[in-house]
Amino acid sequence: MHDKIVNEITWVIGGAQGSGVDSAANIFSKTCAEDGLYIFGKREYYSNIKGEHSYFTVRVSNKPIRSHKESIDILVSFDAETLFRHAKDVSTNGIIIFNSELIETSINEIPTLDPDVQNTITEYCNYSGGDPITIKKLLEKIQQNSIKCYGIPYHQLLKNFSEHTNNPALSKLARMINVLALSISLSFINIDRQALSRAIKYIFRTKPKIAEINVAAAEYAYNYAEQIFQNNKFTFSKNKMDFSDIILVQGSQSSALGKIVAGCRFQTYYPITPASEDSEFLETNQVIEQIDGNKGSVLVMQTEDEISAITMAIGGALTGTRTATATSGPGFSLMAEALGWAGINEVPLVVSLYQRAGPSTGLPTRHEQGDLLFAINAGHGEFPRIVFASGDIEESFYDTLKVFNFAEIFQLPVIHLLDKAIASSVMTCKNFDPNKISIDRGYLIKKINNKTKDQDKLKHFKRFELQKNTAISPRPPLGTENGIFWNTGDEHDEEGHISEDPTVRIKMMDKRMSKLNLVLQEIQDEDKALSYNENSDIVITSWGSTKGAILDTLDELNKEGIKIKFVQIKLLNPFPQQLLEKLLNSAKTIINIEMNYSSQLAKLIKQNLQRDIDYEIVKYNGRPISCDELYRVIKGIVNNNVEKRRIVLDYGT
């Protein structure tokens, strides 16, 4: 047999939740990426905590990649219901590798299966037999498409390795599975195999025996599978990238990076997907070597809801600590309240919002762009803030580093929109560079004159003193000597004293509500909004985590001659009226692209711009838009092909 010369690969694997998938596909992912490759991977899970199908999809390139893929060249299955699930959709000539202990297992003996799957894999079987359809049945049909299914007796090899080991224990283990299942699929791909190890050694870095027998397991399934098989190999062409200057990072450990880098030393949280990694994460790092030589802390506190997180959080902010809350939409809907409060004493609070799918409790581990407009507008009456989206697991560490800026600079809260497709991904990167971005913290001032001529006594300090030239007043943090002033939530004076005056209402509305035109003139129109391929009169609307899926489907276009421009927009509010007029000013048609049902980014559009968007493409079901499905729409679009104003994706497993 001879090697199959590829550009990229697409690889998942799937089990039960609980089994070692995540696990299974990190080393994976960083056995690819040690080797120079590089790497985009999303995780899929259902919202228990064991048992439901999981699975991993992880696809791998010889050039930068933002986005997966439908089709999979390489499937790894450990139980019956992945192989009933993603069979149908491995390439032709891809490869399965399942286990053989199943060959007979029935459809109907797998609970978690839904009727819908069921009849969709009847129906791409074209099975009309009496008897349920079978694993066998199932790898019969998928065969016909030049697909090579490789059964592995897996208990009985983990009790060969237990023997060749001479421990008996080791038979025992059946969370090893997942460790001889991904080292026989790295047999079929060509790539040095001392790169599995050091993953392995990597990911298990802090159980260094755990990592000597998952290394000697690994090597073990790699030599099975090349006396057994004999594999052919897919081998990747042209050279492969150094991986000095490259970082494998989890999407949910990007932002969390960003905070320490930007001097957060203060985050609360409520536990919620997918949120909660993000606080988790700084709980490991929380104390750090600083460039300095000095030790420095992160104090992450838990607190018993969401309320008392951002509570919480906005008195570490009026302390002078640079302070973040994070949480997921329905937590964000229980700190609206607080958020005003935040707003009407100008408090410089960074919320990380990753959005999930609702309503309610909706989908609670899968993804969805539904929180926009309610981040424009959560909480009652009317008060300035930024809302500002990230598109990638790279933007999401820069980006966490303005955010903080712009919350001290504008003194007002700040949400960054994150989501759970940023942060269930993980994905190869250029490094961090932590000076790229410096910190300003804006007018904080850290000692006050404040005495009277009569020396015994101290005046009251004008925290919310009306400035003539501008909307920002001197910030003294809370316990500053001689900075005596008050908060409370109702409409104050310059001094922090209720006032129910009208005269004093309009001005204080009017310094508030003016920040808004200031954030406009000061930042800077690349973090307003980014553009691509400029050269197009079509041009593509999005935000958010639908970047990567964008990029990749101009880039196919761009090889067949398609040019397309792509406008990103990161900061949604304010809206960015006047630089988005110029750069859809010579589009002749404009396609919106959200994950939501109403389009929400259009309905801006069409407030802001009082311009129609042509085609609306959004998806709704839960699981990221795929390059695959996105190239297939916009090229309909570009060939007239497509008589629809509204696409609605539907692809997930």
Second form
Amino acid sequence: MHDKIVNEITWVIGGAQGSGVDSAANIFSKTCAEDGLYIFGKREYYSNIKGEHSYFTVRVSNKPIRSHKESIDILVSFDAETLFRHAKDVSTNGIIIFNSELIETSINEIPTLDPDVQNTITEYCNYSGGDPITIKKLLEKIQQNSIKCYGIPYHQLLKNFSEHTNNPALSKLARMINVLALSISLSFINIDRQALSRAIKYIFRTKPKIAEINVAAAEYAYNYAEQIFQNNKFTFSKNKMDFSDIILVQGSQSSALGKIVAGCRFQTYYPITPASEDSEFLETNQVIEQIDGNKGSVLVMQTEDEISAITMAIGGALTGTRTATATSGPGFSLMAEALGWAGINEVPLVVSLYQRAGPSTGLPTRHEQGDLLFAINAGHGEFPRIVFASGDIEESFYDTLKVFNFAEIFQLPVIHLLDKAIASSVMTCKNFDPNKISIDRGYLIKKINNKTKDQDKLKHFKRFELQKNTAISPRPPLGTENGIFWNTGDEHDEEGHISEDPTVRIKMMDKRMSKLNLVLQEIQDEDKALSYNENSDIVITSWGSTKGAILDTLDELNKEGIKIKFVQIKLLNPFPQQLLEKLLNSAKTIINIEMNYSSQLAKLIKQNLQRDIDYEIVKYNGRPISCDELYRVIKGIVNNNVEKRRIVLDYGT
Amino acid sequence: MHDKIVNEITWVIGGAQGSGVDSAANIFSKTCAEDGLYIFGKREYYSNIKGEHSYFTVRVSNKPIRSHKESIDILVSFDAETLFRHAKDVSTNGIIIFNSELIETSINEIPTLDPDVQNTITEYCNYSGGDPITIKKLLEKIQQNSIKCYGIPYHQLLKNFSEHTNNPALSKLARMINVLALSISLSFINIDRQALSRAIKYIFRTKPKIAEINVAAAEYAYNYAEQIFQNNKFTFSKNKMDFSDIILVQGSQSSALGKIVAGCRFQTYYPITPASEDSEFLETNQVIEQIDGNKGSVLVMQTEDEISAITMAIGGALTGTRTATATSGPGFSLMAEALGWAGINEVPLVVSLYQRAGPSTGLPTRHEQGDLLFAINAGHGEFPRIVFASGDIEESFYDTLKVFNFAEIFQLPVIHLLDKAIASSVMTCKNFDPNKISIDRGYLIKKINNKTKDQDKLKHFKRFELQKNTAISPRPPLGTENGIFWNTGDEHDEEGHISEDPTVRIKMMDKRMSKLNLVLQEIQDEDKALSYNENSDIVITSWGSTKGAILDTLDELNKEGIKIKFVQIKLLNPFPQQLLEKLLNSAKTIINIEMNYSSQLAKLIKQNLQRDIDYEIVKYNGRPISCDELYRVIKGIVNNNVEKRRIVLDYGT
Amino acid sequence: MALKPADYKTEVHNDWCPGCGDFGILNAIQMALAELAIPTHKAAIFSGIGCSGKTPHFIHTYGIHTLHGRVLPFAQGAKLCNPDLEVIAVGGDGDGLGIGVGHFVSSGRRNIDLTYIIYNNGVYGLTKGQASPTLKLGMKTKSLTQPNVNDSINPIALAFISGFTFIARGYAYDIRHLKDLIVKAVRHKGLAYLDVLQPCPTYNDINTREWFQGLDNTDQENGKPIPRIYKLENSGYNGEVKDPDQYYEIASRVFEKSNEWGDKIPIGIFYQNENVASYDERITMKIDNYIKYPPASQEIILDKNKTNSNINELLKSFKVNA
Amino acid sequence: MALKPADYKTEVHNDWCPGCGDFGILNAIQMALAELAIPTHKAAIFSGIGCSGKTPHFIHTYGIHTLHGRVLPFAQGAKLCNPDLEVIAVGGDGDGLGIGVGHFVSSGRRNIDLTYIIYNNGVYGLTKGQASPTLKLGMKTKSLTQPNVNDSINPIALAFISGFTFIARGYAYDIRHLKDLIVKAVRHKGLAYLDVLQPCPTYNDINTREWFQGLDNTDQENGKPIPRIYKLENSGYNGEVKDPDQYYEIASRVFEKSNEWGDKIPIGIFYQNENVASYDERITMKIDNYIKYPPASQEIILDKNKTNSNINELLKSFKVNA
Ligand SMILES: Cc1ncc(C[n+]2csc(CCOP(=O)(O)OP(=O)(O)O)c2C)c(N)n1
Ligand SMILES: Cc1ncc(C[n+]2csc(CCOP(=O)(O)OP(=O)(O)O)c2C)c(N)n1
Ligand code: SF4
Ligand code: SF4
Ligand SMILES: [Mg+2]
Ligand SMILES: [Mg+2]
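Next, report the structure of the form predicted in complex with its partner chain; the form predicted on its own has already been given.
Okay, now the whole complex, with that chain kicking things off.
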């Protein structure tokens, strides 16, 4: 018996929605992180409340990672569907933990498996017997690849445990099976057992009784597995790193955290996957500790629809409060009209747009970056807006501080692009520094000098003053003495009154639209685009959450001595043409990567740089890009093995 | 006394909203057209019901014309504001008809004139006297340019007329002053007097009594003017052409007419300028004569909002009815979400988008082409749609027949771009031929063969059948026997049931999105883009209603021996890249012209052709491009006198 | 061949939570369709978005799963174009009374002949249990971190004020009674609203099946639970306006009954009034052959794909020389 | 220095049609502001889109002319962030009861302390006279080509069902009375609705000033016109719920009165109820210092532009080694 020395493993747990898959994965992640290992976790689930298949992939590594891999080292299951769906992805020398009580379950007994999928699996097993294939048959096939399968009689184990603790009621607590399975899986990894107990206690911290039982069950199962299987363990070549400054954060919380720091004090929302969690995090943490000792608060409003959400947020912004609304595609579509109102009235507003797979209701719980061009063009007519995309959880925290600054400095709506992949992933990050980005409120004026003798000027405050040097006018909150102004969705004069005069029209359009240039001038290059791995004539361009898979792929390639540059574009509107020209200057081959059908960023590059893209890698099956599939394609391109200029990635369950 | 021989004149009438400006202009246009002269008329008005300044420009010519000119030959006014606003645009040798009773009116007595505008006019008059300038002063200045001003004591004239007809009540009918003024203006043009009476009778055809009084008043005023002024008349070098097959149509009615012919039987709308008139025309003509003798009808629904308008129209389309909704920018913004539903469910739907100046409420009664990129990208996620733009009134009729065909052939939403300039203009056109475009309903199936023994197939009709050769699946109306299907905004399988399977997803996305290629293959080149004046290395690109001014400018330049090619793009999405490459192949200089701030078409050209635009001519002051201002700029470019690559046109009142 | 409820079932896997009230409603709809003997292809079920929104996929008639909050305008569009279709709209309480409440009110003003069923569970099911517009002020279901801060809407009263001409309430677990209500709603000429109390065992731990059945509310004498739900028809209530004069009298009854909640929750028909002109009658005043020759039936093509519309008269009016 | 109505006037040219009822409403608002002595910068008038939507431009306080149908959420957003502002929302009947009716109903559920005034003219003024939601079924104003096919909404009853806690109706040409109502509505703690009968002489030739004054409806005995409008307060009506027990009794009164139309049209206060918790009270249950330290007043910056928010505790909970 000798241990398998590894640098990383991919662990997957699956089960029916509502059966505890998430909490098991959270416990697992926390346990590994506590033991000083980097984590990247990712959740996949159906648009369903109970019963459909959900699974959680956790990649654990002794160096920083930012994406998931397809091939599974440890597959943890307690239902049959998980095996049918994922067993084929377990890699050589991997292990499978399964429910031995289900060994005779056949594929057609699982109503949540589409007939198509059933066929694919049957084909995979090369099975031509008349009957539907069973778990047994599947595992027989699987084991041909040197995969070890460990059957656990979960209900029996639970029963034993309940006897062991003299608590017969427990034997019916099927909900605890997830902890048993998880704990057993941990027995196959060389890791600090104590971390497991601590993790369980942490996850169930609001329910100490439940925590206690689960800890006991976990211990029991762990011992059981160690005794029975005497297995050789995955052992990390390095762990127990100093993680004292590392946090484990979920992507649905990082931007919300940023909002608290940025001083967002009013957020509106209408429930929608995957954006609601942002608002729910804020609501749960609505009372805010202030450094000056006061208690602040963020008022979170669940509105009747998204039109109300955005218009209420705009109304709030007029009072000088930093406000935001968070939504996803369908809700954002409903916001298009009001976005223009914020534009013409130069209202600072942040819209957190958590993209998901469209069009229409689409795949509501699946991932896509399909809203880029819509975000840039949403709303009739022309008005300036910033569209800014974060690439990962950590960025999303700091970017949130930035977008509120942008909104106020330039007095315009900012669409902060996030997505389901970020929201549903969990990652070890360096602890967030709330003071890294300071707050800039732009030309907000809370007091207006009334010492002027010029009564006329006092009576006619110019909210939209046309100035020679700048397009940014003074902005008092509603309620400010001497600052009375008007707003209207109509074209208006300097005070904000309706004007249809053609000359005023031109001046006001020029004023507003010139902010786009201002944005390009004022925003730092690092906030426009990030560039990794200089000096390569192959350049990858992308935006948003593909970043993780790309960087991980580049790391792999680096190891092989292949260097590829990556330009991650963050400011997508106005488009940083000049900077990009510089960054793409030396590029002989451009590979554009996006999670959508039509390569939306590629269109922007073509439009702004008037240069062609050599390869367009796209993915639109609703599942985030894995670093292994990306590695394969990029390697192929490097080796000149890829013929098509458009490559469609399709991995994912 | 000798007549001025002309090929064309520009006649302008102005007055307060509600004072009869439109009907005077309509009578004038009709009179001239009856006399065998071509007409292009254009209406400008405020977002106001009564009192603000509105005016109507009618250009009359002995050859076909399609746009307006700035310089006025005859200015007809009965209020002071019209003089202050327009007198400066009257050309040398032009004439002004004004209300002599207002001669002492000073500019500051007119509350509807912005202070800015007052200043501009005062400056124009070079007036430095302390008091505000008066009509008298203005006209003194004007007369320096050999302009003749004819003062009419309108109220006195009305009184005289009422005495003349023994009808004292008439003297208080200030509303009739417009007819007096119009009639007097006609006395300065050598035209068939009888045409005037016929025109008045036609315009007031539903109110014979009013018609009669107006005819008498017109006669009276005409005689009065002829006697008093003994003026020399504008005489057309050619008129009384054979106009037996010419119609005089307003742009807000042509597409509606097309809808009747196309078989649109259900239109929904929520009131909005300038789109409502489309629906109102349909409602007024809701009962439709059928050639087969039956009485058809178009059901027009005023809904509670635009979300309801589009979703109701989609609901209607599912029954196999040809349906449409008509709106403008703000309403279209609200339709973004449902557009995606129509996209994913492959529903044929026509949206008539009458653009007006944005953003937000913008300039609700003014013109702009600001919604192009929004129309192309509206709605989250990715789905195919056609965006198709008409260039003038006549096109808009035939294009309407085409867009309904496109919608059904390709089973997708079509956005038919029209605009305020088209809607508010009136033009002599060749009589419309309802049979020029035949109706193609695509793969609509009203009967499904149930002779198959295959019960399973019968039970499982595939609305979204994945076929090898085509992306278009059979489409039965709701209610069809053996055709039961499902629709959902979620991704779905062939029957229309929700599916989150990644493979199904890819297939369905490919199916839908591939229609964009199909559209490019199937739609004829003439419907993609029209090209005028071949063989020139200067090429103008544009879309929509700028067509008229461009063609008129080209005519002018042609006369001078300058030949410039014009490519009018009609199919804007999917973008006809290949055709355009061909059409722009030989272009050395590309001049792009648009009525918006950011040259939206230019962006599309850059993106799709990866080539730069040499000159971008834009206009965004809410007033359509006049052919004289365009002429000046193009001439400048031809002569290499234009330095900037971006030229902002700003003419207009 | 008589149709059975099973004929209206599909093979689609139903993924509602075990014990969800939606199952009862689904069954009741299928039973009602069978009882009404509507040929499968003659009915179209429209739905909004939510757990409830999945209903059409389980019913073997035409099924249109629309957008969140928009089920009514979609459904009305179809019915207007093809009045021969039997149109039933269904959706959640968030869908119909939250994001869609504007259409709810506006539809009442039309009285188009269709049936609208709201699955009233007090929560936004599919988005994980946020408060829906019918949840009472101050209630805290297990999915909420804080008590509900909004007052609840009274859907029966709102339907009444909006102009619905048939208003009833059913209970998801009393399937036969619910089926009867659906049959009556469909037969009603005009816009029918059916509010269905639908326990959501996953998120709403207040208005549960047990609660409706009064398990927490036992008779002090015999210890038996006192069901909260009672039937209007058994209580002598009659909400039918036979004569327009009765309108005000019945209106106040409807209002009073609609406010009953807590220990006494009425189900059954609150209101019915066939004296109000249905929308097709109103259209017929403008287009006399509307019912005989509605939009969906009109022949728009003559032969050879030529238009069947004759616009000669219209064009004549535009002629310069008329 | 006491404020006068003139202090609330702007120099903006008013382009409403001569004789429009909007002028009366504008004057009444300005008079009410003066009477309430609200400093000009402490008030914000929000409006929708329509003729009525231009109101704020004529009033010298903060003025926010929003989007068609969206005035209520805009106004609520401002009030929630700065409860110290006096917020008045105004708009047309199409704006508030057509495209915006969903917000109308939903706002009622919150009871935020602001006043909402609808200019009820039966038409869509600014788009040239289409039927608005308050126009009665079958009416044909001069701007319509056909009689109205939709039933009208009853805004008083709808406000009541929706949860507004102050409901009144005024008449645009009875400016003093209207002013009094506005003052009361503003003083009311909670969401106030004010329906104002507003003749539109340009498009609505049915509900004209003359009609309201009963010029067509003369007393058979003395030949004098019998005004259609009468004041509730003069008729002994009292709609105030002093004690929650009175709710149902008053509810039926409100409903009955709200249905009066034709020859007797009540103006005045239909309903007032301060027993319902206003929204700020509800927020205070979650955030105890909300009123003292609302969003707009919060100091989000410490010195040197550093954040004033302390998230250490939160970050600690994310720490891997807590
Ligand atoms: C425009 C839009 N906003 C939000 C959503 C997200 N969403 C899906 S279902 C749902 C609520 C469902 O609640 P309810 O209507 O009560 O139905 P239930 O699930 O309770 O049956 C929401 C908000 C959406 N699909 N579309
Ligand atoms: C989304 C949208 N749709 C339509 C319009 C056009 N529109 C402007 S005003 C108006 C109606 C005005 O009627 P009402 O609200 O009754 O106000 P009134 O003019 O009568 O005061 C409409 C439909 C718009 N501005 N925005
Ligand atoms: S969440 Fe509630 S409503 Fe939705 S399926 Fe589950 S039990 Fe039913
Ligand atoms: S159209 Fe009617 S509501 Fe609008 S300003 Fe004129 S009179 Fe007033
Ligand atoms: Mg619900
Ligand atoms: Mg109105």
